[in-house]
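Consider the single chain below, provided in structure tokens and representing the form predicted alone.
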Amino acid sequence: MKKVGFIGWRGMVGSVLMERMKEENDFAHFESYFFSTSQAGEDAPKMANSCGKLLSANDPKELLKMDVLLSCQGGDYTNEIFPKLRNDGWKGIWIDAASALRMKDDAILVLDPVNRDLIQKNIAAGGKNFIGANCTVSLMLIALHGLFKENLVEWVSSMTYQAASGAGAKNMIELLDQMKTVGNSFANGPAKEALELEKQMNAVMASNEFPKANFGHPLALNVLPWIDSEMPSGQSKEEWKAQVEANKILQTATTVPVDGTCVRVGALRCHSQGLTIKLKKSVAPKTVEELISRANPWVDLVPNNKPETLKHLTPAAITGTLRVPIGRVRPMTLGDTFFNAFTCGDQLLWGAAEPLRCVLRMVV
């Protein structure tokens, strides 16, 4: 059996990964070793074929013994540890949720429903670095897989509505703290008139006591139209990732432009995206729907009507599931090659943990 080491398995993505692996009985197929940056020597999780104690995630000697290392620890850890292991001659397979290695020439961005053949070919050829892609990019590609597979897409504008959990557990908790603060203020004798109540809530959010250490700004009752760092192009880095990562996953011969505005919204979990899709030629709406719906087992076409949209096409409806619904699919008045769509998906599953789980099973 191969020796597989897990790093960062207690964070949000790591925890979801562990849950999925237990559900699918993945641990029966290899020896598991759990690494920690702070609790080496303590009891490890009890899994099939697992080591009894936590190993140090900062100990190269232990890491070098692994055939496969899977990290959800973050980019800083990857940037520190990964080069040292390779320089020490480690020939194992590195699987990573972080963005640090995504654009390296020898890294394969993994998204099983879309580029499984590419992953398999790279494993067979001796590839060693398999990296999870950006969550919104992965979810968009699963939703639009059928159109990309037929080489119909000229460009896409993706306007994202990204949940607090995409920024991490602390941010998720901070959103809940913000909501609690607003709720407590409302309970303490709110104004009766709607406009007076709005002024009261804005005053609460503007106060120094309002919890915003992680976001830096109110997210409750608000939206934040900037995610990640600034790029020279005027994009945020989250917006920049859309084009470069989508094209790397798809291995396009000619770059398909993908751009838009990434916005943080007050959802707890699951990212949503409003899509404007420019096709290379006019295609009948029924054909577009058929191509989308049959592309992979996970995409779920929601009919473009109000009841089914509001029931099935929201973060609340799909949180914790592997479904990637796409709806509001309709021709646009912009021209006969333009289509509108709206999609959402659990960014902790197909947006993060599930592609890592799939590639791990493939390499073992």
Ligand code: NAP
Second form
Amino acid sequence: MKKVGFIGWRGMVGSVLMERMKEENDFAHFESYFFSTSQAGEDAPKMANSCGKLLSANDPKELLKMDVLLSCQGGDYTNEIFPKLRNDGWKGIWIDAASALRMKDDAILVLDPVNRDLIQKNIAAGGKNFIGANCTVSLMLIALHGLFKENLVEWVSSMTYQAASGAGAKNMIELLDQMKTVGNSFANGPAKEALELEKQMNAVMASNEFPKANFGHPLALNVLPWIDSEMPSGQSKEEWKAQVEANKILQTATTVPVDGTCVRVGALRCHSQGLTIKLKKSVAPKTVEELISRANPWVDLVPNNKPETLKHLTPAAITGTLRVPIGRVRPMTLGDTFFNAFTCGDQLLWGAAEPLRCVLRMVV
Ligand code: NAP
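Could you give the coordinates for the form predicted together with the ligand, as opposed to the form predicted alone above?
Let's see the whole complex now, leading with the same chain.
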């Protein structure tokens, strides 16, 4: 049996990965070793074929013994440890949720429903580095797979509404702390007119005591239109990833432009995106719907009406599911090659953990 080491298994992505692997009985197929940067020596989670104690994720000696390492720890960790392991001659398979290695030539971006053939070919050819793509990119490609398969997309503009948990466990907890602070101030204050309450809440959000160590700003009662670092292009890094990663996953011969504004919102889990899709030619709305809905087993077309949209096309409706609904699909007044759409998906499942789980099963 192969030895598989898990790093970052207790974070947001790692915890969801563990849940899915238990559901699918994946642990029966290899020996599991659990690593931590902060809790080495403590009890490891009990899985089929797992070892008893947590190993140090900063100890190359232990890591070098693994046939496969799967990291959900983050980019800083990858940048520090991965080159050391390869320099020490480690020939194992590296599977990673972080963005650090995504654009390296020898890294395959994994998204099973969209590029399974490419992944399989790369494994057969001895590929060693399999990296999960950006969550909004993966969810958008699953939703628009049918249009990309037919080579119909000239460009896409995506306006995102990304949940707090997309920034990690500490940030998600901070959003809840912010909401609690707001809620407590509201409950303690005397009953007031709406405008008075709005001023009172803004004062609470602006105070130095407001919990914002992780986001740096209030996210509760607010939106934050910048995710990740600044790029010379004026894009945020999250926005920059959309085009480069989408085209790498699809292996396009000529670049399909993908750009828009990425926004953090106060949803707990699941990312949403409003899409403007420019097609290469005029296509009947019915055909667009058919192509979208039959592209892969995970996409769900939500009819463009108010009751079904509000019931099925929200983060609250799809959290914890592998379904990727897309709705609000309609021609736009901008011209007959422009389509509007809105999609929502669990960024911790198909946006992060599930593509890693699929490639792990393939390599073992
Ligand atoms: P995370 O929740 O911050 O977890 C990363 C590590 O932080 C954990 O493995 C744990 O490591 C440590 N940690 C510290 N305090 C913790 C706490 N209160 N609860 C749990 N863990 C805590 O990070 P993540 O969101 O899973 O992201 C991991 C990587 O995946 C990142 O590179 C991220 O960019 C990428 N990614 C994330 C998402 C998403 O939606 N969150 C989606 C796609 C890709 P130790 O056990 O070693 O202390």
